[in-house]
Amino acid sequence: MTDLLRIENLKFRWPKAKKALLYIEQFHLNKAEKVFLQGPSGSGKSTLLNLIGGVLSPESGHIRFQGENIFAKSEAERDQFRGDHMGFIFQSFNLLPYLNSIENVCLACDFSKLKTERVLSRSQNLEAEAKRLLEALKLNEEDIYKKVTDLSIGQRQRVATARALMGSPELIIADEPTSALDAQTRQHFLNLLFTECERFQISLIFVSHDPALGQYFDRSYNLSEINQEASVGLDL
């Protein structure tokens, strides 16, 4: 299989920290692969996701995305690269409260010409694709024009997921997206997410503190298995 993402000798240390939080010698993610990453709070899970997204910079090492070294780019170039090639699902969802569901989903294309082009290559317009994604994720039609503040937590999660999928990024990064869901809703959500990822050959890195979810993924790791630094700190 072809690597989508490859990490080599990646070391990260917070300023003034005596010990590195992360040292990952080797890790890779294949195209269209689903990988689960588990670990307790403070183990560095979210820090690793921010490194993959180019939000943070390492002390040393490389992250190559489709062969490109993310850290060879300027900060502005990393921002654009992240917008073009990645989608994020956050635990807190990060939706804009004064917009409705469709408007929040379309935001994914506001800063990415590439995602916009992908959408328009198969849909009539951005709104039509946003509506398709929301309906595929089982959001009722009467709810897709509501402001997100009028939606339940589970409904907001579907909006955040549709936004991450908008424009078919090569990689979805999901950071504790199911922590507020009950077991039945969580399983239904995973099934819908996997279906959309498989449809468009999207890779998925899914982070959670719940090891029971690992069985549903192609590969499952505890962060300590790939992180050679066993450091205790704040997982920011």
The other form holds:
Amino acid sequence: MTDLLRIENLKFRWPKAKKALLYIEQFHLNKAEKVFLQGPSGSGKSTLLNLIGGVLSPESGHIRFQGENIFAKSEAERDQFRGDHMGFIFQSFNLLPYLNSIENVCLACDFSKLKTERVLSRSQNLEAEAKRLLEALKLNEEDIYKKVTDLSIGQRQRVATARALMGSPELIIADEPTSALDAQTRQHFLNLLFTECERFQISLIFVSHDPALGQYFDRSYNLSEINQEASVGLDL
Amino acid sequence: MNSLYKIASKSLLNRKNTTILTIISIALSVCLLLGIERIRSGTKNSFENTVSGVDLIVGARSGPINLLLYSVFRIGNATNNLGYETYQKVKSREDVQYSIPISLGDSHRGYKVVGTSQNYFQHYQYGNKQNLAFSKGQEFQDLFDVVIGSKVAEELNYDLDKKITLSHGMNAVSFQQHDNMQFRIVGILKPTGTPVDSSLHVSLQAIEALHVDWQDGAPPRAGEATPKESLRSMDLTPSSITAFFVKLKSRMAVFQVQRDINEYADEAMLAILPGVVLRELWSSIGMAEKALFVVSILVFIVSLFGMLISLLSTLNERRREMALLRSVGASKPFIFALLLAESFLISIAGIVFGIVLLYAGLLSTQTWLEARIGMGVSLYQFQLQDFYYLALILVASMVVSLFPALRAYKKSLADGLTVRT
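Next block: the form predicted in complex with its partner chain, after the form predicted alone:
Shown next: the complete complex, the earlier chain at its head.
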């Protein structure tokens, strides 16, 4: 298996904080691998996601994505890199309320030429691909054109997943996407997410405070296992 | 750029209530700023056009503004009269095209009576070189005919053939009535928006006839007044007039004629160029103009604060929106630009709506303004200054929105991809 993401000696400290919040000596993610990260609130999960997304910069260490050190790039290059190679699914507020489902899914391509090119290489246009993804995620035609505020929470998460999948990024980062779902919907959502990730060979980092979900993933970690500073910091 | 404006416009539409209110407040300030400017220049033009088509106004030597005030605006009194013979001499100069004599000093229920000649109706011009016109009747023909202004007719509810008496002096209530002779209204002038509307016009001979029996400023004793019929057969050539308007054949001669009149040896006279003195007078009373301008600037500042508040108040609830945009690859400058783009769209919409409001307002009130207060407001002349104002509004809006844009930028920096609220 080839590395998609490799974290080495990553140390992060909030400005003015006495102690580092995160120190990860080694962590890697293989291509098409599904990794579960579990940890209580304040354990640094979101900070780690912001670091992988290139939004935060570490005090030291590096994150290599397909061999490239993310932090060797400028801030603007990191924004572009995130848009080109990653997709995000959040716990809530995953969609812009003023765009419909199709537009929300296509938003992924608004900031990435690479994703647009990938979509257009296999689909007629962006809208057709968005529709295809939404249908694959079991949203029916009627729901696709509804205002996103009229969709159920489960449906909204599926639209967000379609956006994350749009343009086949190498990595999807899901930050507690199932917290607001009931058990049945959660299972259904996970099945759909896994199916689509496997179809496009996409790696997945799935963060949750619910350890019960770990069984569905290739690897499962408690953040404290990989974060040597886990016992001290507060994730604000 | 497309994404920026697509997201900005859809985001604004999503908050349509606050967006519409902000657009309305900017539109009102645009409308007010340009409207006040239009009214200000309209008032100024109308003021300067109270009399037009006249090259010189001549009166007894006093101050130029005083002469202008009593001859054109019927405010105050002349310090002295001019000899009629002197008037005749000026009038008969070769370079004079026509002249309009006026004789003031009498009134009717507070409205000024102007003794004049037929030239007044033929040549007196106001506004944009508009001649006087009659809404009813015609010029005076008989010695005891009177032509009244539109405001006199309306306020006193007078109509043709109504008999009225004139009073000596300028007071609204006079105890010295020329009640031995009644005048018949033979004409009512159309509104001009100038002091002509508040005047009654009789012939110079009628003014003379009114004062035939007056001795040393005192009215004739009861029963001693000359009968009306006898007056008709008398020589009523006036001995003096108050002032006269002069139109020259060539404007080139205006300074020469002015100098000749001012240096006339037999009688102390003053000739003024009405346009110049009108502008002088306007500049001295132009504080109101500045006050109006300041008010409109204040209204604009209030509307800017309205926009600032509406952007700032939604900023906190939009942090997740910013984080979401960041997650799909939007940079911090994009978030900054998004807020600026929203302000830009609001400002442009406000400006366009404001201009529409202004023109709708001007279109619907133009005739009324012209007729009632004589203000000629130009409709379609969008002036360079208006563009400056609009550019200033746009720039000021953008500058003000820098503050929420910077806040959004900083919040986006602090929040990253995940917002904890």
